[in-house]
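Take a look at this one chain, the form predicted alone, written out in structure tokens.
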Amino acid sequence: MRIVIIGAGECGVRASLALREQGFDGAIDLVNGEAHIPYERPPLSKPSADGVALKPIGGTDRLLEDRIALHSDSIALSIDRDAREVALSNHERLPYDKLLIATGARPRPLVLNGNDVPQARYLRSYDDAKALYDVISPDFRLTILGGGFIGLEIAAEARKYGAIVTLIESAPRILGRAVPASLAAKIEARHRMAGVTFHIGKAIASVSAARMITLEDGTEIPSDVVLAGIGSLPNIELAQKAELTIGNGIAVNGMLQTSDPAIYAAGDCCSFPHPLYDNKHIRIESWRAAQEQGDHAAKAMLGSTDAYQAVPWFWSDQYDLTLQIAGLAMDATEEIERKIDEQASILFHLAADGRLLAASGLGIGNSIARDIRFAEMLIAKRAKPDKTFLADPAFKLKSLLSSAV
């Protein structure tokens, strides 16, 4: 049997290594659309004191040893489902018995008046990050469009360089889709304390060729770089051309299998039914989900029928603050706060029947990590913990695990 994996990010690399770990001895082709070796993306928005470094994905050094054929600087152009072949931009054709699409996502383009804004930059690749951080310096004027994770992480790093940072968010608050309002307000306050200027609830009217941004209220913001972090789009074009089912990404079942039984999809590009959330189809963009889904897809391609049901987990480091979120709070009807200390707290999000759906924590360093980890385990067990215990920072959440169903 021959397996082809399109995409050499966290998900694709993990899937290729997991196949070998599961004992698969057939041919594996890993299609890497970049010239660089497979590398981690989270460090791109959080460079070290020495600047942006290309950090290989864990296990990349094993690809050759594990007889995984890496096709670098080559893009998959099409999938012939009848012939079971993938056509590459270097004119190769890769036959497959099983195929995994792990093409990830790309930044959502900034569009004004129906047209893309050519002055806008984005952060997705190592080359993007290096081009940005190589020019950031004291008094450099960086304007960030979008108050999501990427925009805020870059704002924090740019302030360390001494840059003049302005952040524009058209929504009523930052982190509106992912983080509870009370925690988002603390994050915003920390950025303001560091010198970031915010324009919240403001829309952009225009961006000049010289990168002068004009808001709809007439405010003008001169910029050396305009960086857009306004969301992402799943890379579904290959799947669309192959006429696979699409729905908020490439639609897959619990085994990460597409509408073609020989083709699987995993990572940022796919949407899947989650058993912990009424089997609603969701799409998760996170480093850990990409890794876990790569592992799960490998097992599924080798015959496992288990459904993917890992608890979603996200994190973000900004200045001295760490934000961690376990689970999804979209159907929560109640929040219980657990104040760990003066600067750290966790919000537990409960369903109407008392089941723990999610936990959102913010604190200095690792102050919230342990409780978030136990919350994640309780979510996986569909636990309905006593609210008094959740609110009491002296109560050990670990003790609830043994009584959870």
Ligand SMILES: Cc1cc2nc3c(=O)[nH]c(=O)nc-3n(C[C@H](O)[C@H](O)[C@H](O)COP(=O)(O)OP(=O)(O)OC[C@H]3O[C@@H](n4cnc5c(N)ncnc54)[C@H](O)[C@@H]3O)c2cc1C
Second form
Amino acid sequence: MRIVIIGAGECGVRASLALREQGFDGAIDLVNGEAHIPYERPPLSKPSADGVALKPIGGTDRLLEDRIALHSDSIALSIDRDAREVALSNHERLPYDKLLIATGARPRPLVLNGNDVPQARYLRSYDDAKALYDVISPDFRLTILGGGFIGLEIAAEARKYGAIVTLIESAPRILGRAVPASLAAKIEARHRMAGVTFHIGKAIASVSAARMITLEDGTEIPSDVVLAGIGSLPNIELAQKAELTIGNGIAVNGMLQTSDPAIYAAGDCCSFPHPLYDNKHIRIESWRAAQEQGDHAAKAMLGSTDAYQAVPWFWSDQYDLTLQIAGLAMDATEEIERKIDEQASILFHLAADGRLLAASGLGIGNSIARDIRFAEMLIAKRAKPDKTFLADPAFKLKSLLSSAV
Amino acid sequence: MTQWIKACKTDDIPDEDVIRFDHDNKTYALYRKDDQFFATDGLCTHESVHLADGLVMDYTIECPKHNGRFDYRTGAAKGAPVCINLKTYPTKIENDDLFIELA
Ligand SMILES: Cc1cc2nc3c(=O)[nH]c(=O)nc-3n(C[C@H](O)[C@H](O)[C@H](O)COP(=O)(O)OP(=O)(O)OC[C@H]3O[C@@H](n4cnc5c(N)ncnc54)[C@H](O)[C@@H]3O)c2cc1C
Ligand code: FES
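Next block: the form predicted together with the named molecule, after the form predicted alone:
Below: every chain and molecule of the assembly, starting with the one above.
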């Protein structure tokens, strides 16, 4: 059996390693659209003191040791589903018995009045990050469009370098999609304390060729770099061309299988039904989900019929703060707060019937990590924990696990 | 040359749990499970995060940062995102004191 994986990001690489961990001995081709050795993306927006580094996924030699044929700097152009072949930009053709599409996502481009804005920069790849950090310096004017995770993490980094940072968010608050309002307010306050200027609820009217941003209320913001962090789009074009079913990403079933049983999709590019959330089709952009789905897809390609049901989990680091979110709060009707210390707290999101759906924690360092982990296990068990226990920081959440049904 | 260093009282570590121990500018993690004691390096091999803030489940320590896992008896890395094993150290108990053997 031959397995081809398109995309050597977190998901594709983890899938290739998992195939070997499962004992698969056949050929594995991993198509890497980038010229670098496959690397981790989260450090791109949270570089260490020495600047941005290329952190190889799974270590430097792992792919070689595992006999995974890495085709670097080559793009998969098309999938011939009848011949079961993938055509690459370097004219190679890779035959497959099972194919995994792990093409990830790309930044949503900034469009103003129907036109692309060529002055805008983005952050997705190592090259993007390198180009950005190479120019950030004291008194450098960085204007960030979008108060999402990437924009906020970059804002925190750029302040460390002493840059003049302005962040523009058109919605009524930052992190509107993913984070409860009270935690978002704490994050915003931390950024203001660090000297970031916010324009919230303000739309952009124009960006001049010299990168002067004008807001709709007439405010002008001169900028050396304009960085757009306004969400991302799943890379579905290859699947679309191969006429696979699409719906907010490449649509897959619980085994991460597309509408062609020989083809699977996983990671940022796919939308899958989640058994913990009424089997609603969701697409998540999370590093751990990319790993877990890579692992799951590998097992599925080798014959497992288990449904993917890992609890979604996400983290973000800004300054000394860490945010961790487990689960999805979209159907929650009640919030219970657990104050761990002066700075750290967790919000538990409960459904009308008392089931724990999600937990969002914010604190210094790893202060909220353990409780979020217990919350994650309770979510997986569909537990309906006692609210007074959740609210009491002295109560050990671990003890709820054995009693949860 | 190795030497045995007194790290803590055995009762300082709750059962199935971990604590941090700093010695000579290095940090370690000490574990207890059913009255067996183990010691490893204190920092995760993925991004140098203190494992003592993590979670012990059976013989596994899970990193608080990105949930990388190690078997704390052997130090073996147990899957994504960690790939480098953790260093382990011998332990012994004398009169309710836990000692670890350091180089
Ligand atoms: C700057 C940054 C910071 C982040 N921080 C966090 C964080 O703190 N926490 C968190 O949970 N998540 C974070 N994420 C998200 C996380 O990195 C992604 O969810 C994860 O990388 C998804 O993995 P993936 O393999 O699905 O996609 P990707 O990592 O995007 O990999 C897909 C790969 O496929 C390649 N590709 C696409 N099309 C083709 C083709 N036709 N042929 C060949 N190759 C192709 C792409 O070039 C890319 O290399 C961050 C992302 C970024 C960009
Ligand atoms: S720092 Fe421990 S898993 Fe990443």
